[in-house]
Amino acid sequence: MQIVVAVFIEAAMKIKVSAPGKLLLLGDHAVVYGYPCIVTAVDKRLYVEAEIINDSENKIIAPQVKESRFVLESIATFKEKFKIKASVKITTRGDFSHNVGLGSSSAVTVATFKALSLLFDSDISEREIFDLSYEVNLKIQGVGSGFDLAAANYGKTLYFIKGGKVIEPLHNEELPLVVGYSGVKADTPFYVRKVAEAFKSKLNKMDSIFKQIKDLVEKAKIAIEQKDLTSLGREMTQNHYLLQQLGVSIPKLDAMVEAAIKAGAYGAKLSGAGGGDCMIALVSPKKTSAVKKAIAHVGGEIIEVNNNADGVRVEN
């Protein structure tokens, strides 16, 4: 019996919490100046296990993350306003690599703060978890709109305004999206602060192009509620050119896009800040195969994403 009871608590001190992976359908850059998106969760899973340790420090197991400083932050910022002096062991895995741009550096903050609140019994709602993880953003990288971590930690699709002003779930089912990787990894505040400068230097035009994107958003959103998507694509479509505008698209990235498009696609764009990472193609069942060849053909690699996804959830 006592070592039956000694096991039991044992586990009973892991807590082991998963969070998606993004991809932003529309929106993009222009959300960072207060305008709308939409971002959608996707079904690699970053994980997280936390448990209470005898030890003056924290340890940190992350050979899926490279931004293991977004745990460290979490950590401190969640001791700090629960004022806990306890010792914790984090350990993450990934079903992706940080390099594919799906928003590792959010799925591990959330979870980590989802983790902590569990393993500490705190009395912490969904939404403190995205402020805590937004705060935690901004201080390690300086800007942002916190989109990505809304998805990792409500999940499904979102229409989204800066700092969680509006996040409002739309009842869509799974889009049939063919996801491209580039090959390229983007550094993502180099583009934030690069498009930054030129609305500093160019403010009527940026704004211009700011609120061409925001219309395609609504736009967007209202095709996705009635399952239009002719109209989606198209509006993803006119959402990437309106990139090319800014600046942070590439070559690479604008030939994954028109060959998706040449095969068949709805409609495709990049998906996030630019310079690399991800673009994404909406399609039909029929044309699926083709548009996955055609984004293969020019250098693209496909990523077998289902999105829609569930947010951060306990795993047993």
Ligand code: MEV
Contents of the next structure:
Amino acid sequence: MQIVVAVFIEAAMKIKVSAPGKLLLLGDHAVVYGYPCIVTAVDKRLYVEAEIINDSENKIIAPQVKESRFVLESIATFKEKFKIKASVKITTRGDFSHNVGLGSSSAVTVATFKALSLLFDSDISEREIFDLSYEVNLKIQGVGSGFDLAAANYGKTLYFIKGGKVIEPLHNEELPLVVGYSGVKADTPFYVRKVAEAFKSKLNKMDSIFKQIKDLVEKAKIAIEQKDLTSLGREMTQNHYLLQQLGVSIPKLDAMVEAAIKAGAYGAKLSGAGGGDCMIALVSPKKTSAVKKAIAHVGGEIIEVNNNADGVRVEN
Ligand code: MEV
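Can you return the structure of this protein in the form predicted in complex with (R)-mevalonate rather than the form predicted on its own?
Once more the chain from above appears, this time first in line as the rest of the complex follows.
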């Protein structure tokens, strides 16, 4: 009888949460320099299960995540803040791999903080989860705006300024996006540093591009709120051309973007740091099939994903 009770208590101590991946709609790179971006959370999720273990070391089983350091550092930061001595086991599962650039590191970081806060019944606000996650992100990557963490934490579609200076939910519905994966894994910190190098040597040119991107983000924000897809698409395409000028696009992404536009998309652009990962196209339902075919024709892989998804949440 005692054994049955012990097993029951242990089972009850497992906490399961999930956080969404993301797609950057506009403002890539400029957001690192203090300009706004617009990000949407997607329904491909990263799941974290947390439990207390009777061991001297924490245990991490995280095959979907590129670097288990994100989990380890989140545990260390959490335990230090809340003076916790117990060891934990974190197990992850994912709807997506870290190869496609949907943000597995940010999702696992936010989900780990959320799971630990529930496991130890800690008093932590939504905002603190974002701030601690951003601290971990900067410690590991040294660069980054934190937009991906905001998407993982709050979900939906957000207007965002670096470090969470502004995190504003946009009142919209899901956007009709087609997502194409280039088949090339992008090295985000490499491209962020590449832009930083160029920024040092061509300050005026780069700042002028960032300001033009900012103007597009502001117009896109209004377009989203007014459900004006024609304008939003135009702003996205213009944003892609500015990212080309920053030197972060690659021929494969350009071909996918051009193919989507030719096939009738309202607009299209690379999404994220560039150098690979995904592109997005804004498409009316009538043109979806043609746009998907056009992207596939130039070698892109269509990723079926919905956007405007929920932020971090408890799973049963
Ligand atoms: C990378 O997905 C997007 C960048 O703007 C970097 C960042 O905001 O952290 C290039």
